[in-house]
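Next comes just one chain, in structure tokens: the form predicted on its own.
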Amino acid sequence: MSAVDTLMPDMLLKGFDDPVDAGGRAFRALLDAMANPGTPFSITCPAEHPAQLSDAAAAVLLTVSDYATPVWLADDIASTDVQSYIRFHSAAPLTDDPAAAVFAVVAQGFEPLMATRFNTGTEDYPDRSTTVIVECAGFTGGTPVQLAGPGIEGTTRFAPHGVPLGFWEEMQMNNAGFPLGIDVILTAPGHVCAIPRSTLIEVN
């Protein structure tokens, strides 16, 4: 048995103070974000979270992952603290294979997203693709882009700061494969914003 498996609950960081109520409010924020691409929404966050995750990313994982949804973590996020936190609070199994992940987490920084390494679904089951949580510094101050598509009235402008190198070019290629492709949830302190595979992107 590993050291992670033998950790006692009182050694772990707390999750949601009220898992049912807080989890429900966090899930509503995610639904709103997916329905309104490029629009940030505040999200109810857990009482504590590992230093390698933002409070919003921790909230997303605790809300959507469970024992049946393998989670892949980028190397600079996959600390023992994060792994223990996910295993205890959501019971989600961790995988080393990004293509096997239902959810994945990519750190803020300059490493490329490499979207094609994840599961993009199949023609029969496009909804079985990976949802990738991408950490950001914030939702302003980055490269401005124009978004259009389902859930957006006309167009909207968006400029998150701290997304991976070449992120928007990868998102354009991701959209070109629709209905296949990954869905992306951007997280910044206390907030979430979604870029579904159906979103059209113009880099300005």
Partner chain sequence: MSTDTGYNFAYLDEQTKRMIRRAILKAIAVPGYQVPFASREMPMPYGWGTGGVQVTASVITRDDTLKVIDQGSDDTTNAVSIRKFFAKTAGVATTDRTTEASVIQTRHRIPETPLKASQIIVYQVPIPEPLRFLEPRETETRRMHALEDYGLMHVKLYEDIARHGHIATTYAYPVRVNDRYVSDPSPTPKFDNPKMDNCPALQLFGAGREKRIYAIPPYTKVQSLDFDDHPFEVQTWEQDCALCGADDTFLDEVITDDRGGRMFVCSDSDYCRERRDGGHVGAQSPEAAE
Given for the second form:
Amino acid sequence: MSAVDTLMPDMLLKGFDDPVDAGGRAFRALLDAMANPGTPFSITCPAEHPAQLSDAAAAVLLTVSDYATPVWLADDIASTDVQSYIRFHSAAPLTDDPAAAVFAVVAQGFEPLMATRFNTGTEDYPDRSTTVIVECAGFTGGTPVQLAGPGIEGTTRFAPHGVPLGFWEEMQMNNAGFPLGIDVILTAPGHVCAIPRSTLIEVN
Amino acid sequence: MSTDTGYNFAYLDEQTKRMIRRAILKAIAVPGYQVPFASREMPMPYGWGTGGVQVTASVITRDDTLKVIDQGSDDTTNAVSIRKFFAKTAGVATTDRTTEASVIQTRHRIPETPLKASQIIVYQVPIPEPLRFLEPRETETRRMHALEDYGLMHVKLYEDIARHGHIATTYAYPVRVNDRYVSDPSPTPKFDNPKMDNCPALQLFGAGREKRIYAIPPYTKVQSLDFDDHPFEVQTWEQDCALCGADDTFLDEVITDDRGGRMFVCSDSDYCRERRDGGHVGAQSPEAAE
Amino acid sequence: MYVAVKGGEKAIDSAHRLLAEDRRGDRRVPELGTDQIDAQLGRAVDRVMTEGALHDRKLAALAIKQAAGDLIEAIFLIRAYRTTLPRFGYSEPLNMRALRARRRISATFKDLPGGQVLGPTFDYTHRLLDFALEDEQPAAEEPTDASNVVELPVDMPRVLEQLARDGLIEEATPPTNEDTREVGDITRTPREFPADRDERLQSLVRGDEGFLLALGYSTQRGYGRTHPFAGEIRVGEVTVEFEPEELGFAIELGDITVTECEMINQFKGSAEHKPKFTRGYGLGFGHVERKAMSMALVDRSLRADEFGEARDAPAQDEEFVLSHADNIEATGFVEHLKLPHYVDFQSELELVRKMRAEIEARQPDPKPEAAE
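How about the form predicted together with the partner chain, since we already have the form predicted on its own?
Okay, now the whole complex, with that chain kicking things off.
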């Protein structure tokens, strides 16, 4: 936590400069990402964001969350700053229960994702599953994996670094449960990249 | 570009857009599965493209160029009406040209010009449930999709063959998306089904009255249902387009007199014009008459 | 030479101009004021508000004028406008015990506290055209307030409450799962089956009067009988209250007119459980008696599962009723058949021609001239 944050806990951070226009652009980045798994896209970000949340993760939350979507935050993210930022800009209720979350945010680090604690939807309504925002350090330089499936022409290689321990093995398990499963949006400064449940993963 | 309508950009309020955007993302994550959404009343009637309009309004940005077609043509009345709606409420650029469009909203056709990566095609869908005419109950069809139980559909197609010697479905011909969900391609002619397979563009489907959104991501396997001894085949015509001479397009039949006179022309008016601009002529084009 | 049909835009503009003229009609006739529609075509305004799901007499009158009296078109205008309005929250539940009734009848008791109050009703009018209405009367100087014509009884206990006190009718229970979730909102969540009663009632209020009338009627003719008695029908004014989050207490927004119908239906009981009558409920904006009664009949029919009744009649079929009750959905899809379907039809035409050709090829050609 930075000194500025502790000094001015009540200071409200700014969201999107123009919520209509920026929200629309940010969504298109998200749409492109979800439609092209494993390909990073740059995303329009809010003017300011709390220190514990990347600008891209803040952009995703402000774009798609609102009063109707409970948000779950991992312990190391759930600071007062982040909570008041989300509550003010998106009005999303915060939940302690990962299985009740429509969106969840997992901090960058090496804690396992524990994908099964989230909602994976039901046979009748597989869409009612959690979308998990996973913060990572960057989209290159990590252990490369090979991705295939809907949205990918042939195969693509992807090597984000700073993903949770055992992330790809968990994502393989997640894919095996298709059409149930969580959908992951990886965030790195200014960028998003999606791994929906439909993506097949080959770990070398 | 600002709009002078007193309504929000692209008509829908931001809250509604967010709800639709969430549905679209889930639809992409589960290709071919119909995501329920809280469809809004729109200022045009249900059945006239309210689903497509809501999807387009939720994805479009000021940088987009929009093309709207109905029956393959940019100039049919409902296409004109929807294009005007977006020009007015979103102030976006519009075009007739498939190649120049970043978002294409369509009713009943897929353009003949192959779609590109980064393009989005939005289909207007009346009945999104491919099993609906076999089983009218939502509670039943939802179970069938959950259990991947598509036996009823195969039985129906096979009964067609037994009775008519053909699968008697010529439009809204069911497809299987990504080897999982059986989906309705909207009432496009089956002629267009092959264009959906491994398509580089993102395909989004909006059904407003039925309150469903579904999607086919780029490069996704889309298979028209068939049988080994009765493989899927598309329509063919004995004639070529009378205006541009194309022999591989979907043709509209035009009645020219009351003595049985008729001619066939491309249903895709942009594609036909492009061919004519490129020097192609058909049997009844003005150039041929000279 | 053939030229593809062009000019869709011009055609649309011309059609709009023609419609405006057609709507106005002969200009020698004075233009109809929305205040006249509100005051003198009140039942039309009430229906448009109820099925349009928006209580605003002025806007409903405007919609009726703009729609040239086509009420479904007017309802559509109101719905499309309604959906653009900002949402501040939900009002407090109406306190129907405090309804100031201008009309109150019960078909189950001859007399009761507060009495039978006929109020403004078409009942018992002889349906004879009143040619006196052809002569227009000049406008009065002073405003008329119909509600002041009769002195209203202050104490008017509700009929079904009297039965409930003796345990003779089921309690007017809130939705069974109220403790686990908030009341549903069909404008914000997509329809799902099976639906709960709160969502069903919301759909029925918006539902087409004619459709519900026919369904209600069908239950009376044996397609899912519910043995209904009109326990109490009331028309009157009730206060709408709203509690702003920042205030912490409810404030009065104003009074609206509503019609409520409480049906007493088929009793239920068993060897162990003493029999009780059951309920069907109907409510609408303004004076919409036929609608409220039809709604109450259909509400009760849709509760078949609750009472272990067989579900085999159309009015008991929740998916069927709720999927087809909305006249805006229905009119859109029926009327969309006017849109071009050249492409689909061409596809069918191609197949039919092909199949005919195959049959002709299989059958020996009679060729009469060859036989000669």
